[in-house]
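Next comes just one chain, in structure tokens: the form predicted on its own.
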Amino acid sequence: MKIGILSSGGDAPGINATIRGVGKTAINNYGMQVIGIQNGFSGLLYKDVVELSDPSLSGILNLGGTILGTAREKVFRKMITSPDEKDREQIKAAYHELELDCLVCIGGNGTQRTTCMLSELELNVIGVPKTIDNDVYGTDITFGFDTAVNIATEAIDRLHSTASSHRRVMVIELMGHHAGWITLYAGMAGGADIILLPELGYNMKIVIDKIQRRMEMGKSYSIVAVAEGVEVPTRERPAAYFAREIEAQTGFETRETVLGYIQRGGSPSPYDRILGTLLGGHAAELIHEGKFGRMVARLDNKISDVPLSEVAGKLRLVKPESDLVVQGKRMGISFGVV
């Protein structure tokens, strides 16, 4: 069998593990060939290619970023559900002239959506879920978050020794457009004293309410976790907006710290090498088993796998019964809301 393997969307730590995981599996357990699509799908438009063995997937374990680049290809999407048929006819055209006997597509939500979508064409693939935000739906957590969530946390505990020296409130934004994950793994492991998500909004009055009360107890400084998702009424990020609100409304001297596209960058934790290795292997395996159109999950402890038809186009969101949330509103952290 020939396989081809590409990643899409936005880097994560973990992606080369994972196309070690899958590679190194087809080739030395399945004796597949392996072909490795650069630059996301649209490599596969284009049939940019590079051949993939033991030795070329070797070193790359620790490695961030992409070996094979990436690429937001919402033109590629375009094509799969344009009225022209031509274009989806190209797209299958590039398939078969590669010669592929499956196509394992590594990325997030968009991704997986993608990746279903050329199910439906009736392309043999395997998605495989990647994203820092660990919103994929359809398995328990995803390869990037673990790393992310270090980062973040190593972040927050640096910004106490300089709010309690100087008597600051310190708000941090983390990543998440829709979901909180990061926020309420990093604001939890860290000790933040506020945590703001994107899923369950918030009342400003709680927030300040908060703050003073800590003040009234003796605490000289407050931590501030907010996902970047957060909607504010103003035009700014969320780090500012928050942060001059309680500068306005307590007169404590706040500061903001926007952490960016650090948390996505650096070599990944050993929990994502070794999720992006058994995520990789398992891709691998459905190949060789011959199923086809699913994604390969983490589910209940376990390495799994779901169709792509149940998972494309949803996320997984923080939900107000989630157990870090109950936990940290009975030890008194506050999330903006009753």
Contents of the next structure:
Amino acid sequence: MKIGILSSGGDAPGINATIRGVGKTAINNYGMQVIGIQNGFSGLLYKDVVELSDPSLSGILNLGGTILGTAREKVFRKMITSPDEKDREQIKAAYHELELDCLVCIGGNGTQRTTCMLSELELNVIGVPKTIDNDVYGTDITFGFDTAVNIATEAIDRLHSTASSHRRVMVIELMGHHAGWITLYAGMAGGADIILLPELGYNMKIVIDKIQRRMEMGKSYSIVAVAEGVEVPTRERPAAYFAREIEAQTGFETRETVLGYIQRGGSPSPYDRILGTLLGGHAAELIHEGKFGRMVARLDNKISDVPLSEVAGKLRLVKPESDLVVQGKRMGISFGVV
Ligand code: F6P
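Beyond the form predicted on its own, can we have the form predicted in complex with 6-O-phosphono-beta-D-fructofuranose?
Up next: the whole complex, starting with the chain shown before.
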């Protein structure tokens, strides 16, 4: 069999571990031929490919980013959803000209949706969930998330000492797109006092009261972790908005930090390397068994798979009743809501 692998959407630590997991299993265990498709789905259209061998897949396990490059899939998405049948024929032709028996697509929600559409075109595909945001439906966790949480937690840890020295309020904004997973986990692991998530919303009075009560209790500083997806009424970033409002309404000196792409860059954590390795291996196994149109997943602590049609177009968000939110509230951490 000949298989292709591509990565699409924003990068995440662990993509290379996954490419290696798929590729080495396919080559060494199943005797398949493997090609890498460069720069996301556009590489499929332009047949921008590279042969992958066991030696070429060595030395990449601990590398951040993706050796294949990645891209947002706007043009490809337009073509695949176009009213003009010719566009879809061009996509199918590219796949067949590469003589692929299966295409493995590593990506987040958008990628899984596109991969599902390829499956509807009767192309053999397998999706592998990837994103620091941890919001892919159909899996309990995505690789990249653990690394991002580690980085974000370390950032919050570092804010404590400077916040305490200056008796300041520190607002840190974390990534996650529409989901609050990184902020919830890093906020709880880093000991934030207020955690604001898009899924829960917020009441500014509750945020202000919490900060004032902490100061009255003799706590000299406060840490606010806010997800980038939290909606604010101005055109500011959430961190800037909350820092400005908190300083204006409490009189406490307040500073903001936007952690940004640091959360996505660099070497994957051991957990993400292992998850990518296992998911990649399972993708190769599904191809060998001829089970296409599925996304590999981690469900109930087991590696498994789900139909792409059940995943496409859905988001996995933090539930207000999730254990970590409930436990945070029980300990007096404010989520900005009652
Ligand atoms: O999906 C991962 C992510 O890093 C989000 O957390 C963030 O909102 C987005 O990608 C940033 O995307 P871009 O790379 O297009 O700036």
